[in-house]
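For reference, the chain that follows is the form predicted on its own, supplied as structure tokens.
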Amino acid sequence: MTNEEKLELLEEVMEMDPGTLKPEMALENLEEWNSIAVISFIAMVDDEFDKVIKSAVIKEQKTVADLMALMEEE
């Protein structure tokens, strides 16, 4: 899965615009990343991705490609 299709999926979860999501970006500022945002991003990576990962690992992740690195296939 490249980069961009992996923003495209972030920014369905948090419901965002495409193209609104930049890697470098910081979770902590965007007002579209909260508790719903972090139930359906488990559930998109399970989905998706066929793991499963914990709320304290995402609690742990700064930035937009934290999250693109969790969403790394094994």
The other form holds:
Amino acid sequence: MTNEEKLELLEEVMEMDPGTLKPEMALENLEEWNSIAVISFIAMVDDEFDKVIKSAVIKEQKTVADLMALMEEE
Amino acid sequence: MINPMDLSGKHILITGGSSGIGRKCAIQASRLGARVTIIARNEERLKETVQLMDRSEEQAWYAFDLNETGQIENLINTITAERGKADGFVHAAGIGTGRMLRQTTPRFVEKMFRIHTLALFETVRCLSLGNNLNEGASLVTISSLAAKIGNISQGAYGAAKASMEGFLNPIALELGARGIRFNAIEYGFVQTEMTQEYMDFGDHKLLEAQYLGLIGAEDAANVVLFLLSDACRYITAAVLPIGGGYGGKIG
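The structure above corresponds to the form predicted on its own; please provide the structure of the form predicted together with its partner chain.
Next comes the full complex, this chain leading.
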């Protein structure tokens, strides 16, 4: 999957307009990165990459690029 | 001194017995004198749980994926052949994953219903066959308050739990002729890894609604043990809400 496709999936998860999310953005500054987005992120990674991510792992991530790094099959 | 919850000489089967409420049920049942057989997927956790039980040498584990519903009959027959008929059964296996509506796809719904509904129905059906249960046996399934009023993201989870409750009365009636009881417990928030996953990013005001606080896993298990014991031999087809007051506080 390309980085562009990953960003599109993340924009969908955070309900943001296409093209607005950048890899270097800090998650703590993103209003859209809320509890519902986290639930959606876990579900998306499960569906797309067949991988279950624990909440503890998500808590450690700092940037959009970190989330993209989790978006790989194991 | 008497102990109405004594389980000496009884054989108790527990699915999801290697973690959460199931693990605590296994430990408590052993402390009350039962021979316990636990079923779950993860061999390491199963072995760990057996070590935590009283009289470990009497206890047994079977590594099995309950999603393989076609193999449950074989599993139950093997267990009763090797360990004897069951006097108690607890369906504690489950997954608590939340999903918003747009991701509540058929594949996800099927996954939720497979473990909560199909695995329960099939295990109970197989236990009822060929004298796999002793007279007076007690069956308990772990439901959730989400069966009635789930929170956001709990659509599939709540529906799957509710299906357990629809199964309850007809089966309790049918098995009642053999003195077998069947009950469900609707839990609120219990202190387990599964709840932690749900709460980590969730709305913590939910816990305020449960005004007695987060339910300890051992406290949750004790209610299961009560239902397994002869202390409640006239309770059947009941759904017990163990919610720490959840839903009763207004404003």
